[in-house]
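Just one chain is shown here, as structure tokens, and it is the form predicted on its own.
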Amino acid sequence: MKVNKIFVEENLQGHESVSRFCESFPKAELHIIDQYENYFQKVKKPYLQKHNNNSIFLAEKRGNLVKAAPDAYGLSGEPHYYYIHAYNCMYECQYCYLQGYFQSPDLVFFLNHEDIVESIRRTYSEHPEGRMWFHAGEFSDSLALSHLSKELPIYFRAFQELPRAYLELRTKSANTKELEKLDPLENIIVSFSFSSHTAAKKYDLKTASISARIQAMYRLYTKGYRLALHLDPIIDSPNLFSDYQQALKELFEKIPANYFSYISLGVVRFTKDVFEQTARNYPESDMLAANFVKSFDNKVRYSKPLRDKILYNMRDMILRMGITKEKIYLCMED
């Protein structure tokens, strides 16, 4: 990743985060700003200048720092919320909803960490019985640069006091090497987006390849972290099923099927935004040649008839493989 500029909140300029981001990155010009708002997005940048015109903000997270997460997020039954660690990936992906969320793909990194935490806190004690989840990953890849960030470290000493939530961290990556100096918790669950070899290839660019995925859930899985998997999204293919299974096998020959503390499955969609927005920046993605139809919730999907289809057999090989029906949902469908 190339990166021209960083910018630094002036109240930031000695926090060690601020440190490891410049040293990163020698080449970058460093700019001290009042507040990140009053730079990011205020001029409009091309998703795709992410090629080659990157900055970075190191700045603090204002206003509501926990939010609750939408339907169909997670496992049914109990509260979900997410936090918002940093906006914007260093991946690219063909599909990716930040492509048309944000009017830039600057990246963000949010360094008030016990701030978030504390409002963690908050959010936990108004539910004083049952189980509830924390999720991270959802505007940013949660482990991608976590060595320059280092802030994991911050989010397992709050979970340890706290036995009744569940953190996810979701992710693409393979940068596994802050958490393996960490000990695993109960109550927290490495997730890693899944596909086919082939689905990976053409449409999570610079994302970890699947074999490089499956190397580091393995790694994890002999440090004894509890995993979980997101088939999410699913995009229709000649060959989905028999390329989806080869992947499979390949991961559960390393670790067994049933390891998995759950798999959601998740066909591909879009805001009408972007939509258009991946239409403009991908016009020659094989992924935009499907008979796409507005649905229920006003995304932009496959019909119900192909979505059902393809839910079903996959849930249905998934179930073959050693999974159990209690660990599969389906993420954000009707």
Second form
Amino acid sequence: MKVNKIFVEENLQGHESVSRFCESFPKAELHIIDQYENYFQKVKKPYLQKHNNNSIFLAEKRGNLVKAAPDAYGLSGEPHYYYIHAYNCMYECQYCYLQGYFQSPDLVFFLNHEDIVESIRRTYSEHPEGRMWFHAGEFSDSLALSHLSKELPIYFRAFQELPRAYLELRTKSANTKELEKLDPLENIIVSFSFSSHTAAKKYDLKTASISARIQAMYRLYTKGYRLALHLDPIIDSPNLFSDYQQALKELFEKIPANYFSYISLGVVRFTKDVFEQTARNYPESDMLAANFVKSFDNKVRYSKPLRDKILYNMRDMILRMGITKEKIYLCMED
Amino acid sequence: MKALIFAHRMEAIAFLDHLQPRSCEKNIYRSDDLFITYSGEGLFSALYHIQNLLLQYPEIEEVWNYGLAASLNGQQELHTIQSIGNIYRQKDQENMDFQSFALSGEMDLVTSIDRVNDAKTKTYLSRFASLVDREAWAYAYACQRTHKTFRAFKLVSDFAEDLECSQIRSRAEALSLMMWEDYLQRHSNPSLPAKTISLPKGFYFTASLAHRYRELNKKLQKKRGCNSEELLCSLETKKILELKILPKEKTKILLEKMEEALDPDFFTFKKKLQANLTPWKEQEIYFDFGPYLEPNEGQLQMRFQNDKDFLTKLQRLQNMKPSSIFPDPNES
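Next up, the form predicted together with its partner chain. The previous block was the form predicted on its own.
Everything in the complex follows now, all chains and molecules, and the chain you saw is the first one.
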């Protein structure tokens, strides 16, 4: 990743993360600013600027630090929340909703993790009974730059004291270095977005390859971490099922299928704005060579019969590979 | 037709000397296939001038801006020419205009409200871009509004805040010559225009049918990894052309075939659904699930002859679930 500028809020100048980021990107210009909000998204920046012109903001998150997750986000029947530790991602997935969500691809890393943890604790105390979930990675990959942001120990310490709360760290990276330094916890689950080798190569630009993700999962498995899989978004292709079967077979040869705590399935979908952005950013992508329609929730999706066929067959395939049906859920599907 | 726009006459001087264009009107010159013009300094002059130009000469399809820009971060080599990527605009001392323009180049530029003479402004602007000028945003704005292609190339003439204008003025001719040489190089290597998918002969296309055809053709080429000719062959267009029907009807068949090729599951499902609906249709009970067959909404229409017929049909409907009409996904 090429970083041209690093912006640091003035009250964070002495923060240890700042020097780590600056040392990692020595060619980047350093700008000391008052508040990131005065610069981030103040001008419209094209998404594909991330190819060669990235800025990083190191800032304090103000306002809501924990938010309720949308319906059908995770295993149903339990409250789901996500916390915001960063905006934007160093990866470039062609279907990513961030390309239409923010008006800038600049990366923002929030350094006030203690405040976020405090907010998690408050939310926890609002639900005195039953399990609840917190997700990291709604607006950014949870692990990709964790060796620079180094926030994981703070969350591990916090969740040790919140036994009913589950933390999901969602990633497409193979950067497990920081996790390997920590002892796994029963209530922290590392979930990997997973697809076929072909699909990841074509659509998950700059992310870890599927083989690297399998290796990363294996490292965490041997360390005793709980793992989950997101087969989401699934993009239709001529050899869709055999390609997925092959990748899953490679994975389950290393880690028993039923070791995974849950598997989500979701077919590619876009809001109207993101769909238009995607078509502008990746006009030659074969991902767009399909019959997209306006679906039940106004999102742009494949036609209902194709969605059903994909989900039915994918579910059937993973059931046959040894996953129990209670562990499978459909993400953002009716 | 292309137009080259500058802020100052002295920036354009080498272009005028080499091309010897004829003067059309004040500050606008024309050679065989090129307009050369200069707008004056500052956003308002630039906007006023380019809007006039594009209004008066609608044959202009593409505008290139050559001009001088100052470096805000001191990281560019002086006298290099940078192809501009994003153009931002300073709105006032502490605010930026949200609207920006993304061009095909690499270097970001901010158009300032005034000459940058102080360190505070320089620092503020450098957080958004590496170069500063006074006009490019206005040119980009006018071009976007009139759907013209716009590109900008800036010669790094100085470091913002450092230099007196008189020093640049004394080098103006030499700087203009550098831009002329850059133009010659870029002009001789034009990028290839996008290829349009041609419409097949023997069919009738309205503008919207042509658009639909091109969209489907493009998607199917990508999906099947073939070219347009191979695609039309696989769709057996020859057989469609042999049919003794109107060209417009042939087009309808062709488009349906293309839609089916793109999403065969949808068509299989639709056929099965239609078969499931037939017994209801025969009883004059009509279900409509919309064009995309999303199951969460539908319409029901029923014809009846009298009270008895009405009640009988209602009773039949009472025991059915609309979702039961939908074919099983694993069979589709």
